[in-house]
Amino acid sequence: MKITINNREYDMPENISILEAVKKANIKIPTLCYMEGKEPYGGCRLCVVEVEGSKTLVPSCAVKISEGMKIKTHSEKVRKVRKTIMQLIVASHGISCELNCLTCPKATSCELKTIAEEIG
C-alpha cells in the first residue's frame, strides 16, 4: 500500500494504523495512552496528525492507512494542537497529584514529563 508521509512516499502494509505506519518509517510522534497489543482508542489525543481530505485531525493510533492516504505528522497545525492538548493534560494531572515534580519519585523517568519537554 502507497501512503505520503511528510512528502515523502512510503510502501506499507495493509491494515496497519497511521501510527504503526510513522513509526515503521521512523518518525517519532508523542502518545500517552497507545499500547502495543491492546485495542486503541484515542483517549490523549497527542497522536493527531493532519490527514489530506479530513476536516480534523485523526487520532493516528485509532485510524488504518488506506491507498495513497497523504499525512503530516509535524505541521504547525498539529504542533499547535499537540500543545495545547499537553497544556490541558499537565494541568489536569496537576489538580490529581498537587504537580510536585520536584520531588516525585518518578520525576526522572516520568512519561508525561518527557513529552511535555518535548513538545515545549
The other form holds:
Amino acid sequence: MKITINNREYDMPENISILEAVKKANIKIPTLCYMEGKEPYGGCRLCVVEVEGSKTLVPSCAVKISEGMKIKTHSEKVRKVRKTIMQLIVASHGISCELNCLTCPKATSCELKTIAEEIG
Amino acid sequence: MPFKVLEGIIIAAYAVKANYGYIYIRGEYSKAIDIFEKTIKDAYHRGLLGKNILGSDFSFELKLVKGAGAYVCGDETSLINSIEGKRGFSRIKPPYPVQRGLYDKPTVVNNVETLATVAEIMKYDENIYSKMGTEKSRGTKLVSISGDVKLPDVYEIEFGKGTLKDIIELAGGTKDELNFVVPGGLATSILKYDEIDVLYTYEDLEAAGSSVGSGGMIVVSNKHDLVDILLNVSDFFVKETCGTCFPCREGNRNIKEILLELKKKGYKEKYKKIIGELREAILLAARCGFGQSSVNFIYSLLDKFFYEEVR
Ligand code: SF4
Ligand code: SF4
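Mind sharing the form predicted together with its partner chain? What's above is the form predicted alone.
Next comes the full complex, this chain leading.
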C-alpha cells in the first residue's frame, strides 16, 4: 500500500496503524499511553499527526493507514498542539520543590522526562 | 410524540435488519421514561414489537435503558459503553459503531429527533418534508428555547424561513436587553446581540461562526455577569469530561483556573494567548466530540466581549 509521510512515498504492508507505519519509516513520534500489543487507548494524544483531508488531527496509534494517505508527523500545527498537550501533562504531574526531575529517583528511566525534553 | 419515535425506531431497524434495539433515556428524565415504558408495553401488546411484527417475518425487540446522567453519554460511543453497564466514557474511533458497536456488533445510533423525523418522512408518498427548508438544511428542527425569553418552550422551526431574531420573537421576545444568544447549546459558539439577523439554517449559522448544534437555544440578557457565566459553563465541562484524554481533561481544568483568576484580578492580555493555545489543542486533538466542542462557548464569549475591548 502506498502512503506519503512527510512528502516521501513509502510502500507499507496493509492493516497497520499510522504509528506502526511511521516507525517503519524510522520517524519518531512521542507516545505515552501506547503499548505494543495492547489495544490503543488514545488518552495521551501526543501521537497525533496531520492527515490530508481530516479537519482534526488524528491519533496515529488508533487509525490504520489507507491507500494514498498523506501524513505529516511534525508539521507546525502538530508540533504546536503536541507541545501544548505536553505542557498540560507535565502541569498535571505535580512537579514541585519536593518532587522534581533533579531529585527524582526515576529520572534516569523516566519516559515523561525524555519526551518532555524531546518536545522541548 | 412517543409513537413517532417508536415508529422511527422500527423503521430504522427494518431498514438495517436489526432485531434488537435500545432506547436510552437519561435517568433524571423520569417523565419521559414513564411515557416510553408505557409506549413499549402497549406496542408489545398490539404486536408492533416482538416476534413477527404484524404477522410479517420481521422480529424486533426493544428495551428501554435508563442512563445514570452523564453529559458525555450523549456521545454515541459513551452511550454504548453505558448500555453495556460500563463506565460512561468514550471509545476510541475507529472502529465506528456501525462497524463494531454495542457488544461488539454493528450498531446504528440515532437521536430521538432524527427517528421521529424518519417516521414523518415515511408517512407521505410524495416527500413533503424534503420540500421544506433549504437546499442544505431540509425540513424542520425542534428548537428548545430557554433563558431570558418570555415564552420558553419547544418550537418547531422550518429551516430558512426566519432569522434567530424571528425565533426569539416567536418565543415572546427577550426580557430586558439582549446580550447574546447560544444557538445550539453549550457546545456551540455564541452570537452577539448585533449578530442575530442570521437565517436559521445549518449553512447560515456556520457561516456566522456558530451552529445549529442540538437545537437547545439559550437567550441571555445583559442582566448577568459575563465572568460568572463563563465560570459556570467551564465548571460544567470540568465536571462532565470523562477524563480519558489530556487535552480535554487538563485543558478544561486549566481554562477554569484562568477564569477564576480573571474573576479575581480582571482581564489580562496574556489570557488570550494561553486560552487560544488550549483551544487549538482541545479542538484538534481531543478524543471525542465532547472535548472538541467544549471550548466553543467560552472562547467565543471571550473573543466577542473581552478581546474586542483590548483590541
Ligand atoms: S523524572 Fe519523571 S517522574 Fe521524576 S519528576 Fe521528572 S518527570 Fe516526574
Ligand atoms: S474529549 Fe473529553 S470527554 Fe472525550 S474522551 Fe477526551 S476527556 Fe473524555
